[in-house]
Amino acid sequence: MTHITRRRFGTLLASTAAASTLAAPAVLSAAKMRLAIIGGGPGGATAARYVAKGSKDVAVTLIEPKHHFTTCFFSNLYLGGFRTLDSITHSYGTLAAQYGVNMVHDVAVDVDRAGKTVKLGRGTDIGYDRLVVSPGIEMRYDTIEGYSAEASTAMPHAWQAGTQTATLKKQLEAMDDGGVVVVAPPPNPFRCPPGPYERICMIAHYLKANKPKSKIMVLDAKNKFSKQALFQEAWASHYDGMIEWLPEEVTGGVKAVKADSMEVVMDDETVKAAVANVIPAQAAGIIAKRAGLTNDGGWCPIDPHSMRSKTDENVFVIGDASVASAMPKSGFSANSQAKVAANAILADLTGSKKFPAKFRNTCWSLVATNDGVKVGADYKGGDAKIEVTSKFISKTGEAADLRAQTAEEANGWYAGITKDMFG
């Protein structure tokens, strides 16, 4: 297995169609074509950078309310004590200064697809010839009785990294030794399928070192989950007796919460939690629905060869909000999809060559110190959906040196992908 450094990450990505955005575009008229992008996460930031560096004939505007972006991927490592919050927080300064991306720090509140404009929170409009919608996820609080944005300040989901992640860590640090931490993973589909289970490992890692009498109760909305055998092996070997996983078929799932008394309610049992990490069902960010891009399930169907919306040929949807078939909702997926979209956008607006869509994803998970596991695949645009062309997953019982190498590989990947996103 080869160690991934930041330099090698660029080579690794070059095999995807995304890298083809560097092809020299045809020169059109002096008037610049306009690309507007909603959302500055792994999808939106990558699309902005690749279109901006691919052609000076396209004016790129990135609409993102925050001035700094904290990645959800690797945020669990902050909870486990392996990362600082600053180390997973990134600036948009290079996108603006080096690539000429027009940064607009405001909220996109509506899209007029007929008039090709995005309405901003402050009341102004941004016009576009092509639009990328990469808004991430919206939390469906109404799927759990008693849960709400207000309740999440006491029972944080921490599934949109930043303030809530810091709140969850402070709660873990403040709890008494011997307390019960409840983690309630969401139903499918949701952002980062292995994420809740890596989080369980990282919380357990912190508790084992600092509050060893404490327990973690996992009240799952599912009966199985990504990398299940690998995580359960890690729970047994590193955190024996600390973690109890209860599938939906046992508990019926979380039905309600009482944030004021820190209680989590199931069909036949109510659990009193010292800390409750409640992650509800999710849907595409609300702007996607307002723009009329979502299906009945709350996600955005796309063309598998370009990430173009099936609703509007001038709109592309990338990242968590999209219906990307076999691809999980992950930061690496969004980064890969952004490059395919960027290639298609440049072909639309500048006449440059459009390459066949190829995608890639890997989800690394740290389960303990120097112990990492991963799952991933390569994909292509198929006749009706994005299709898997090859896949891999770590195996149970792997040697300690291989697991250490996988953990180190993840750090190299993080350095590479954030450089690829933000410049």
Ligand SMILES: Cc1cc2nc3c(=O)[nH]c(=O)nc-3n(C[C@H](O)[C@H](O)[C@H](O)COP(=O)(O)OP(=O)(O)OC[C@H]3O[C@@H](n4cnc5c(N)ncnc54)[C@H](O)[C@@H]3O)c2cc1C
The other form holds:
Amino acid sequence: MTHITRRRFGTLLASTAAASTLAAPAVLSAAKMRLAIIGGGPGGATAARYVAKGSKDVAVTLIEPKHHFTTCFFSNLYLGGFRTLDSITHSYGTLAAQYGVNMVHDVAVDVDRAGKTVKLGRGTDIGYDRLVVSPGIEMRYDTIEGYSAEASTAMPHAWQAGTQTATLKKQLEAMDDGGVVVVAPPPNPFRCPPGPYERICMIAHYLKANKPKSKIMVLDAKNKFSKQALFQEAWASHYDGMIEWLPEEVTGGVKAVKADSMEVVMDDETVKAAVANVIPAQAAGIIAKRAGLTNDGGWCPIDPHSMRSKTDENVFVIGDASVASAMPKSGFSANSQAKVAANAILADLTGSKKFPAKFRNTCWSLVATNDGVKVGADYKGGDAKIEVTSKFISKTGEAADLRAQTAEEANGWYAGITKDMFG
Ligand SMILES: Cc1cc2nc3c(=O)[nH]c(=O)nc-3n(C[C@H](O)[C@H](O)[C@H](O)COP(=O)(O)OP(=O)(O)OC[C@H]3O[C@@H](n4cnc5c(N)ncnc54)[C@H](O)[C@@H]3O)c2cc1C
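Form predicted in complex with the named molecule structure, per the form predicted alone context:
Once more the chain from above appears, this time first in line as the rest of the complex follows.
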């Protein structure tokens, strides 16, 4: 599993300490400037690759406990039967072999910002001149009574791809025809705003073909959502009568869960689920808080021209953990922010040219076979925050061939962006 909960932090420490097969970090040339990166997801992997290919004078160390990374993007397509887990899982081999990135498979447990060192689970310290923090998200289990890392094995959030996603798929395959699948999307801000609604489409696609008497009940923590008109059009045209979306103003949102009895509790109603996909509120990954980089909301404020932390000029925060204002928390955003940060880091460490910050994002969603929709924007570093310069969104009622083209475009994007991240 990608995600590191507070509870798992200790367990991870113990297991990484015991993992004698892990290679020790390579000894780096003393003459080189040092970049350390915490987290090998879309943000961290892209930053590692771009700084490493940008200068031979910067030694790049990427700290990531996992040896393979399964992307959340396209994990909904795995639930729908359009992708295998293998096809969305990537190795760090090319970053190490072709770009000379020093891979350290361990957990960063603390950051000494005054001493410019990252403390690892196995006890080693990694020194740095600049640090990138890209740990993704932490699940705020405490926002739903009865929910926890343990309860999530029975009621998976599947909001970090890997084991959780595989569990959710197995549960869908095991349930009886005629059961109720509860999907509980989280409150804002959260990773991938269209993600829960694409997931509803992909679960419906699977159920329609395999368990057509089943229903999906969506117990939303919000009253509106990304690409709403497009998703609701798709629900009516492809999965008529199967999906019931209940906004927060109707149910009050999910207040508690009882994993033993598979019950989901709202203000005035309790639903018994065959499968419950409960996605709680989120915050920046724990290490960001431990490093003192978060605000009261649990996210990391940044300078919109560089992704430099507002707390520490030697630290950059990218990806989901950052406060990137208008940009959604997406893999595309993390990749785009990583390139802006890489340019600023190379300027700091090697004196190379710093370009004005430009960002880009598009979120594609597959709603049915050969039916894709998208929303996206270009951005720039503004006076106080990242600002939109232009934007677009698919329209309802588009022709089938345009939708098929959008779905195909997403496949091309996946191949290209994962190569840009992992080499
Ligand atoms: C269902 C779903 C569908 C999605 N679809 C899309 C999509 O179509 N397009 C899109 O662009 N985005 C999509 N996303 C969003 C996208 O997956 C995230 O925005 C993206 O993964 C964020 O990248 P990141 O690098 O910030 O964090 P992550 O991907 O979470 O990577 C963080 C990494 O840091 C590591 N880490 C954490 N703490 C530590 C520590 N203390 N020490 C060392 N390592 C640590 C973790 O192991 C992890 O590998 C989707 C998300 C979901 C859940």
